[in-house]
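As structure tokens, one chain now follows by itself in the form predicted alone.
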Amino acid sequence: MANFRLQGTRVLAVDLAGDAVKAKNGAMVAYDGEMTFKKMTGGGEGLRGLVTRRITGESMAVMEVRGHGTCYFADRATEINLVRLDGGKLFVEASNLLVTEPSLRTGTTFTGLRGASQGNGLFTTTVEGTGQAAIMSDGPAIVLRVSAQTPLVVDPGAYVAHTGGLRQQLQTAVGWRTLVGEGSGESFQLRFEGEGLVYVQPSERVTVGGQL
């Protein structure tokens, strides 16, 4: 089984003993031992994944890394966060996904206006099953718990990923004042309800909502 270890906060070390991981294409920065690299395509496996990618446009260049030794991964010095799934599902933008264990299945799901408000399109990537995944954030991410008693509101530009049984709702405050250039600056917000975890980065991407 692959062993994920953080080397600081911006490099992921994965120990391999003849097994493999799926990683963002080009994310290898160093390795020791014997490794092979095979280009794959993200967004879901098999024929269904191929069709899904064509329809949604949600895909990432992925490589399979197999071998004996330690492989080190990083991407533009972004912060790396480890997520362990025990039969659950992770929702994350393809651009924020660095490495997954091969036991995890990837796919896509419709996000509707939430994705559009983030400027990431109408679909997002899902990672499902049991194993570890490494996701990236612009700065150290905080992990905020959502419960039935404590719903959470997040800026779409700071949202990175979430797990658990969460319902999302896009809140808007767009009115006539927005149209005349007197918006609040927080015209779009994501509200999470249910039980789960939300990963939030200390940096806001440029989004449609952030311009209003």
The other form holds:
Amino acid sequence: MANFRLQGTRVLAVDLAGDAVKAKNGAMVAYDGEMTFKKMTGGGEGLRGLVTRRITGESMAVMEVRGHGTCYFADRATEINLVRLDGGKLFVEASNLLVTEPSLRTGTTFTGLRGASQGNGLFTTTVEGTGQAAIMSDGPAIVLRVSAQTPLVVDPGAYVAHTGGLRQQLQTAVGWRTLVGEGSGESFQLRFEGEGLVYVQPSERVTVGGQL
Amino acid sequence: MPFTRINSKMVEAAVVPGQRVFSQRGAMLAYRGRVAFTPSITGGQGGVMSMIGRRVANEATPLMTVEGSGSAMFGHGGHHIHTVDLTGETLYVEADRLLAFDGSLRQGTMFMGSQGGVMGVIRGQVTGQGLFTTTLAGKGSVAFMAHGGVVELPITASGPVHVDPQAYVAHRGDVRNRLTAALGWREMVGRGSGEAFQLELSGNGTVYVQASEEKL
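If the structure you just shared is the form predicted alone, then what does the corresponding form predicted in complex with the partner chain look like?
In what comes next, the whole complex appears, and the chain from above leads the way.
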């Protein structure tokens, strides 16, 4: 089993003993021991994966890292968060997914209008199964719990990932003020309902919603 | 005189009469006591000949001399700063990553092409770093910059450490470095893993790797 260890908050060390992990293309910064790097195709495996990749544009460039030793991963000095999945499903933008254990399956889901407002496209990557995944955030992410009594509203630009049985819905507050450029800058919001966890970063990507 | 870390992006250097500290020009953030900052025309240690060497090698980042009595705080561009206390060994670091160092250290430049032959020459091209690197040897402290903090990986006789050339920051000790290529036809048709080149460091020492593949 691959062992994930955080070295500080921005470097992930993965101990491998002949097994493999899937990682974002080019995210290796160092290794000791013997490692091989093989390009893979993201967005799901097989013919169905190929078709969805073509259609969705959620074409994550992934590589398989296999070997004996320790491999270190980092990407643009972003903070790394470890997520343990026990049969659940993680929704994350492809650009925020750093490393996953081989036991986890990755795929693509339709997110509707939400993606468009985030500037991330209409599709998002899903990670499913049992094992560990490392996701990235711009600044240390906070994990917010959503329960039936307490729905959560997040800025689309600050949303990173979520797990659990959550329904998400884009809500708009575009009024005449927005149109004349006097809006609050919070015209689009993501509303989560159900039971689960949402990862929120202390930074906002440039989104269509952010400009309104 | 060891540098004191104030936080991840600021260090404080004690300034003692009779001892010089060199720092990248303009990197002073604050100081206490009576401290004078003068541009170092020769760009550091070793007089005019060393200066010419550094100019030729393109390792001549503008430096200033810090003298007096008190302490000075340094930082630059919000980059993460790492401090190293040398006890006789040599530190290899790019000149533009150097923030400050003790005047007691011997400064030099090294032609990286001399290690690893042709691949040594290619190394500079691949990493975006020059063919030369700055060396600091002796006893004293050095503060250098990295994008997003560094991890220190030990290099031991048991096996080499491989580093992404873009994430490589500095190394110290008795270390040989060699650029290795994993170029296959996949890389040529643009379907590579993105890890086509690696720096292989072997020997005894430490390599500093930053959490990013971006230059400063």
